[in-house]
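One chain follows as structure tokens, the form predicted on its own.
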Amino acid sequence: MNKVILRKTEEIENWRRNINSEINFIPTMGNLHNGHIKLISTAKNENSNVNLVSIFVNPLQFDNKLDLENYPKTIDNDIKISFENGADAIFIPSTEDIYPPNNEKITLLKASKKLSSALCGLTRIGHFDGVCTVVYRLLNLIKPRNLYLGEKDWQQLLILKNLVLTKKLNVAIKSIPTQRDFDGIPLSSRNINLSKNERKLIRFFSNELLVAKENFQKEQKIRLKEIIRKLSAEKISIEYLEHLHPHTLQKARVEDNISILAGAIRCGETRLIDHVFLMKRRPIIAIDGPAGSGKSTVTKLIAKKLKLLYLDTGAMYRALSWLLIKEDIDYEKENKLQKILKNISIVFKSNDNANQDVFINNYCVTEEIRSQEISSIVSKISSIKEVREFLVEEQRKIGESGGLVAEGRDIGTTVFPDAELKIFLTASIDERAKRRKSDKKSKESQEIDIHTLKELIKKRDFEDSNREISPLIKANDAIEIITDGYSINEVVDQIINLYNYKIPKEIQIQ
């Protein structure tokens, strides 16, 4: 594809009509640095879409006219950097192109009041309105499939995610972690204005945030007053320093697993922002749903793609059911059952095929636990109070440090009620019976006629949903996904997109 520079909105429309591809869009205000390079190269490497970079200094974002006039402009170098790092096209419009005089079609937007009334919004009145207005205008002109943004300005990223959601725009927001310079300060187009001493101050500020993050890992506490005292002792002008919930930007609560420590300081005439994410444990994805909804297959693939531990809680119940049947144990006798549970060990091990085998008391039962005999009894056994208490406790132990995706019937409601992402995966009985029938690994299912399979599935659903202890229900904050008509990969991609929407990239790579 020939690399092109576009300057008029009409050129964008013609160019878009003549390309046979989806578009990745990377909006910038020019004076490109390594952070922008990372955005462009990430877009290039993630898919085969066409990559469009825009260079436009948006006047609506500036509350200070002098600041707008002094914003560094390096257009020739920006063009060179963009093309060298993966841009296929560059859009360099004038202010008149983006905001035609007397054009009533241009919508001046208001940013989410809840999200824009904290942090930078307290002093930069109207700034985020300007950001929303220009991005909305550009998205409507370009119509990209993906929008690539940095997490350095986390508040702005949240506001733009809200814009895409409320305006129901068909665009996926992809983010990259804050990119830092050699001395640890966040890369910013404004860093060029820093004197040697001012750079020293911002380095001290950024380092204090990183130290606070390290201390949080040990103590799970943030000492704001102490950090402010240290910064003030260095004569650093603090605009704000807040410990907040990362999505609502309200004051962080003790029960929050993930929070953000965000601040802004002034160095001379330059205003700089930085933040760190604080995490008590790594994120957890909880996937619940009825039997045959595709949970196991989907969960395994998500674990592999996101490099998370796969916790197959259903296999734990099946393994225990298998042992009780094999040993001919009367599980209805409470005392005997409790004695047995004390001596049970269930572990997962990776096999040569990069899959997981399940072992109970050192015996591999991966294949045996998928029989129809186990399927017909596991719901009854899993409803026994002592069994559930034992296995829920085992599952919670595994999940103490997070970093896993778990599937079952009560993961989001009972086992991990504080999971960052909860999914309720389901499908129609017809669809689940069809899948069970076509499962070549299950010889028994292939031998049963489709009508009988449907009745067995209905029976299992009823038992799971009506048991007294931890019945199968959708958690209040779970996202329901009906998988009829979708391929496994489409469902996996949908859940991964939800995970990326909720979990900062910076946390995912820790």
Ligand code: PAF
Second form
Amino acid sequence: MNKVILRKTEEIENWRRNINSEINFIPTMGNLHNGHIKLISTAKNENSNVNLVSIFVNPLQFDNKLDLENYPKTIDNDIKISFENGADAIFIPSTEDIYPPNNEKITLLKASKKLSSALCGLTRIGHFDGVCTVVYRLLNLIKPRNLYLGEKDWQQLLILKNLVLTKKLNVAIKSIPTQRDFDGIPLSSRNINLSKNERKLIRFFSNELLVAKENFQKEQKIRLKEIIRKLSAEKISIEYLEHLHPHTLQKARVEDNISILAGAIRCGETRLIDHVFLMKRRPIIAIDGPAGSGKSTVTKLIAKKLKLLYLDTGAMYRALSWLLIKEDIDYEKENKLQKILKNISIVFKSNDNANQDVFINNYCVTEEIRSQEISSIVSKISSIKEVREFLVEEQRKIGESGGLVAEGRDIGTTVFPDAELKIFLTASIDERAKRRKSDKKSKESQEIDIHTLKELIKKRDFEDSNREISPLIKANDAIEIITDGYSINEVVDQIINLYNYKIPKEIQIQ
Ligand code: PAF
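Now that we've seen the form predicted on its own, could you pull up the form predicted in complex with this ligand?
Full assembly next; the chain just shown is listed first.
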């Protein structure tokens, strides 16, 4: 494809008509650095869409005329860098193109009040309104499938996500982690203006944030006053330093598993921002739903793609059922059950087929636990209070440091009620019976006629939803996905997109 430079809004229309592809859009204000390069190359490597980089210094987002005049302009180098790193087209409009004088069609937007009345919004009056206005204008012109933004400007990212949501724009926002220079300071077009001493101060500030993050991991505590005291002792002028909830930007609460420590400082004429995410444990995805909804297949794939641990709680209940049958234990008798539970160990181990085996008391039971005999008894056994309490405790131990995706029936409600993402995966009875029937791995399901399969599924749903302890119910904050008509990959992508939307990339790579 010929690489092109577009300068007029009308040219965008023509270009879009000719490319015959979806668009990845990377908006910039020029003076490109490695952070922008990472955005462009991520877009290029992620899919086969056409990549459009825009370079436009948006006057509406500058609250200070001098800052606008001094904003570094390096257009020839920007063009070179963009094309070298994967841009197929570059859009370099003039101010008149983006904001034609006397054009009433240009809407001046207001950023979300809640999100813009914190952090930078407190001093940079009108800044986020200007960002929203220009991005909305560009999105309407370019109509991209994906919009790539950096997490360095976390507040901007939240505000633009909110804009896309409230304006119901058909574009997916993809983010990349803050990119840092060799000395740890975040890459920014403004770094070019820093003197040696100013750079040293920023390094001190960024380093203090990193130290705070490490301390938080050990102590689960943040000592804001101490950090402020240290920064002041270095004569660093602090505009703000706040510990907030990462999505609402309200004060962080003790129960927040993920929070953000964000700060802005002034060095000479330059104002710089940086942040770190603080985490009590790595994120957890809870996937609940009835039998046959596709949970296992979907959860396994998500675990692989997101490099998370896969916790198959159903297999734990099945393994325990298998042992109770094998050892002929009268599980209705409380004392016998208590005794056996004391000596049970269930572990998962990766096997050669890149899957995992489940062991109970050192027996590998991966295959046996899928038999119809176990299927017909597992719901009953999993409704026993002692069994439930024992396995929930085991599951919580596995999930103590997070970094897992767990599937079951009570993950989002009982096991991990504070999971970052909760999905309730379901499908109609007809669809689930059809899937069971075509499941080559389950010989028994293939032998049963479809009508009986449907009745069995209904019975299982009834038992699971009506048992006294941890019944199958959708958590209030779970997102329901009805999988009828969707391929497995489509469901997996949908869940991964939700995860990426909620969990900063900066946390995912830790
Ligand atoms: O982050 C930026 O560079 C700008 O705010 C953006 C998104 C290009 C809008 O002008």
